[in-house]
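Take a look at this one chain, the form predicted alone, written out in structure tokens.
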Amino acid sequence: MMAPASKAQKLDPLAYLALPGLIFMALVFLAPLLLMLWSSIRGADGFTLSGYARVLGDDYYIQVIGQTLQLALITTAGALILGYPAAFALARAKGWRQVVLFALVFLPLTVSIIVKSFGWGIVLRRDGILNWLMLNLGLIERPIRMIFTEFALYAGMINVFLPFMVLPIYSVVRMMDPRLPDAAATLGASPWFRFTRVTLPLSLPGVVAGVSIVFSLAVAAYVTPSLLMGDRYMTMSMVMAKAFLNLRDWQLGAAMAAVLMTLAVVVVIGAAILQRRLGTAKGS
């Protein structure tokens, strides 16, 4: 006679191997996060929401939040437009071509964001490579100012975060059967129909993952906007830095950080829910 199954399942001993990592994350991530949230609601007289009232009630900070979201959205859209076909090229390439494409994607990840942002400053300045090239091609008569403009900011941001869009899409595309569009073509499907009904739906999980990663990173960007735009284009991260380092206003900085974290978390959770629904629809 078989013994009745216990209601409480025993914990796999291998699960205890995760304890050091969990303890480390709790100490270096969760504890500072809780301290930050506590600082956002603690004033000189105790509990207060004045920090959030300043962030969400002041027209200047509302404009900063809007500019940050605009920058993140444009960066995400630009990275998607450039990264989607690049991911397909990377997945379909063979031999040395794929090695070269992989190098073009991975090598930028080994370079510091500060170095890449300074590099864009060198390229876009009045005596930089781009002005020199356009002068010699006869496209312009005198050097034009491109550094500390929104064009420089968007170009630098897309360049920095493009690999984070390419890699998730590539990981999904490489698992797709390349014969499926050809099979649809033999049934009379047009190129647009094959893309919208076959290729795009199958690659959507990678697109959702890439969009969530790039948006979450871009909305919190600090170095690239600071170096390529300065105080002409304030972002939430720049306001936080000024509040903590210059104004010594811990409550304002913590409240802005909490709002920023909320935006990023909402995007990540929404992307996770969408990915799960896409996986469920694909499996049904």
Partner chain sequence: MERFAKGLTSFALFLTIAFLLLPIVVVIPVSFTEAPIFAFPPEGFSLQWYGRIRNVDGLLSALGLSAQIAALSTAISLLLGTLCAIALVRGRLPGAEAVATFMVSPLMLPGLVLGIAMLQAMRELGLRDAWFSLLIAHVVITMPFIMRTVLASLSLFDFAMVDAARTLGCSYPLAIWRVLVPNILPGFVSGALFAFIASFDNYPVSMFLVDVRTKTLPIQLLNYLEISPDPTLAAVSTLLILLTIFVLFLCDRMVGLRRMSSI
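Following the display of the form predicted alone, present the structure of the form predicted together with the partner chain.
Just this one chain is shown here; partners and other molecules are left out.
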């Protein structure tokens, strides 16, 4: 009288709701990625690593990879130096003030990256706002060239990715028990000792999250470097775009993409492992 107990009965019927989304992502996301990886090792006559040999054996491409990493590192470091203390001030603010400050940090995230990069160009032009300000303040005698310099690139990159550093640190710091540094103070710890032994370790999960997000976004950045520097500063993303759109050299582009993907994935997984470590260290 009852339905026979089959194997499928063990799976909750709700589990099947995952299928449409999963199938879609497998077909539209996973399959193309695998195809791309495959095409990076597919030569005219079967398996070849020549795409990778060209990327990793050519001084030019090695230099591009180095430049990309350098840009990502400087961007991450700059964002951390500015964003870490800012996150503390943001978490400390109370009431309506915090809402306003939060909105001001949050707003740039939602503004188009093209608009921001375009605005950044206006800021840095010879007849732009920065030169105008410095001239009027008497800091400089005649306008200096800033746009299309590495300085402009770094500043623009930090500008675009800074909120991704501030927000994760902010959400960790906000949850931090403010009594802990106080408790340390009653134990006779100096402010510096308190910061390095209590506050800093407790905020580390936010730092790891922020650093990994900013680094993996910066290493793959395309719009900001190409708008602010153009061909003068080639990054991996720009080489890839060129290989596909101009040179039609798919093997090269796919190999470069695989290297970039590996870099980004390693950072993300490394950060996840570090997070887990920090989490368990806190729990014990």
